[in-house]
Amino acid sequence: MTILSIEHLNKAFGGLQATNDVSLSLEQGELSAIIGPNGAGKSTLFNLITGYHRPDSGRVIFNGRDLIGLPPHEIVRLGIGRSFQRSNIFPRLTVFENVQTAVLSHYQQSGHLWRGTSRFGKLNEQVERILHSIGLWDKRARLGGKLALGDQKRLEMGLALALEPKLLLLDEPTAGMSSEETASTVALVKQISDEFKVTLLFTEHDMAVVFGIAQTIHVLYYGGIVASGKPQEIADNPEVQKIYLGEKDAKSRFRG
């Protein structure tokens, strides 16, 4: 069943096309990646797919709904959820908080007032098992900006995960991050899509990361798709490695 489909999405800023006849499919279950170098499209497109930008032409259809024209935060309702390239948390609430507080959102309550209630008690629950799933349950006392990259990272996963989204968009999930960030968050990204059962799209410029964990990949450049398929697919498509890494070892650095 397809969970999102774009359809010929163009966005242009003055004489810049940052999307250009943009057209991809994602399955519902399905971990996929956008890989580009910088500057080809990526960020802009998430932007439209999550109404922070709208396009100049195309549609974006989720769940059969076209989400052209409306608001992020009733996108978000809708059951897409997003982290962004540079963390999105509350760094003077507790990790805890930080996560109770998204919660309370999704359900569209105010803290204080269920606070001491069964509902409320419910709803930590969720907190709980959210902040066991990435990893962060011993640290729910902590200040997220207190936090580490990897941490925040982890954290703001937890954030978008509060809201129960049926798509989860993450934008350079391991950016900054050391080898070990990088191979925990590998590893939780792996887990979200299996525990969660979300269909999971990211960008990412560790190759290793991509292939490591994507099904399909998507390949942008400037603005435009120029490939899309399997992992081997792409690391065998001559095109893809003259433009994306203009390398002769390009096949050896995108199977990592």
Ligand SMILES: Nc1ncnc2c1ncn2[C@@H]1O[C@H](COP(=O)(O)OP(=O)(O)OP(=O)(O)O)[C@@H](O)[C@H]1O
Contents of the next structure:
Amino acid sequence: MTILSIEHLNKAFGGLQATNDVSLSLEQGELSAIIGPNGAGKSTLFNLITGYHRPDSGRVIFNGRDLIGLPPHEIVRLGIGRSFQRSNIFPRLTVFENVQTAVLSHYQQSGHLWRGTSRFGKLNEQVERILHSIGLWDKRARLGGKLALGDQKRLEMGLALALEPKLLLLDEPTAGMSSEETASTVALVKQISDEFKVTLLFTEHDMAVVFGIAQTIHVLYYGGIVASGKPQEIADNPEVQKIYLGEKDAKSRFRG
Amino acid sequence: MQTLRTIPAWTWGLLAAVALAGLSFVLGEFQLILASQMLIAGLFAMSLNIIMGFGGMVHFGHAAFYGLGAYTVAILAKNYNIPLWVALPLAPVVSAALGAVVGWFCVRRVRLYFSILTLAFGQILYVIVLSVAADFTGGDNGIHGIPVPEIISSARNYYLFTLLIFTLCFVALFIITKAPFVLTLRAIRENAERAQFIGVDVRRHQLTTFIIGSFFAGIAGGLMAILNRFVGPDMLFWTTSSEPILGSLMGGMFSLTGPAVGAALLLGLHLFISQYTEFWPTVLGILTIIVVLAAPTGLVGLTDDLPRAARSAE
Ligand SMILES: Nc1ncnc2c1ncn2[C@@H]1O[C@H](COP(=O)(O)OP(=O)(O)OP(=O)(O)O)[C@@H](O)[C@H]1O
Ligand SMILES: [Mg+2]
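Shown: the form predicted alone; wanted: the form predicted in complex with this ligand:
Everything in the complex follows now, all chains and molecules, and the chain you saw is the first one.
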């Protein structure tokens, strides 16, 4: 079953066509990746799906609903969570409070005026579970802004997980991480995809990561889709190879 | 664990309230009036600080809602002979209703543009009270001789009455600051964009904050009207808005008690220094500079917000 379908999406910034007639669809439960060189329009595509930008034309259908024109918070409430490429958290809230805010929002308690946050037992247990799974439980009392970059990226992912999304968009989840951190984050992404029935779409520059876990890969180049398919098909695609030719050993890297 | 941490806060609050009530038997009439003014200034500052400190929205027109509360009491009690026990509760309702209208426009903009809008709306309300609605408001002259019930007409009793209302408001605000509403508000202050992407309706949350702040400002204004038995248009003027801003700055914007302490201290200091010099604005300016440069988190500092938040997460 198709959960998200993007049809003929276009977005220009001034004269720059950042998204160029993009069409793609995601199947329920699928783990897929978007790759493409810097500036190819990966983040812009995420921004169009989540209501950060409004496309010039085209449609984004999620579970049968057209998302275009909806404000971001309503799109979130329909079940789309996202993380950002540059860590985007609440710097002067503690790690615990960061995730707690997201969990409270997910359960529509953000506006509660009189019950103390410490008295939401069930929801706080949920916060605890999320902090354990992103490996930040021990750092729960630290301020978000005081975390190392890799930890901030993980917290970023925790905020998205707290929303229990049906579709999770991760924009370069391992950017700025050491190789151990990358490995644990990749394991986490894989675990999220396997354990929960989440449909997951991520962007990533590390080809080993992409070809290691993605079931489907979409290649973006100058705003347009060049190829979509299984990892093997993408690796064998001559056009894709040409795009990545500038990079050393592109072909061997594709083989993961 | 949890009770160990919450009991001391309540205990301290209760002790403070009892001590403040005890003062009423020690202080003379003049001092009791000053103490009442301090409590009202403190409440006014706390009402602003929900918007400015916790919400991060610098509000230059807050005096309008304070003044509206005062005029509501004055007009109802004086012009329509409505008992104070009815007029006073209506003050925050009127302020909150106007706050909803003004806030609806203001939260559509952020930072400086938000501040300028609040200033503009505040001044519009000031001009309405000063001249447009002068038949009701007495224009420049204001409204004198607001009738006050016998039971709260003495300085001591009125102080105790003010203290009671102040305490109730403080408890209400304290509860709100511990609830998801203010946690989410702080998140919005930190990163409004990210808040949207965890599903928070940022504008609606900010509007609610604006209305809550206006509500409590209305109570403060109503209390002031009764204390002075007089209201004048200056209560809405933008310089009146600066008083709780400076009070919050002195006391500490990131806490609940800070602004109340800061505003009360400023009022006392104003009176004290005015005995010796006419240059209060200069003294105030120097004080402000010192606080901003040396202790930007104010006297109460960060004690209420961050470290406690950090501890409560454990
Ligand atoms: N808000 C914006 N205003 C103007 N131009 C923008 C904006 N956002 C993106 N762009 C431009 O659109 C193009 C695509 O940017 P985008 O961030 O989507 O690329 P990307 O594939 O995510 O790149 P990277 O791998 O570096 O993250 C770039 O040329 C970028 O400069
Ligand atoms: Mg990007």
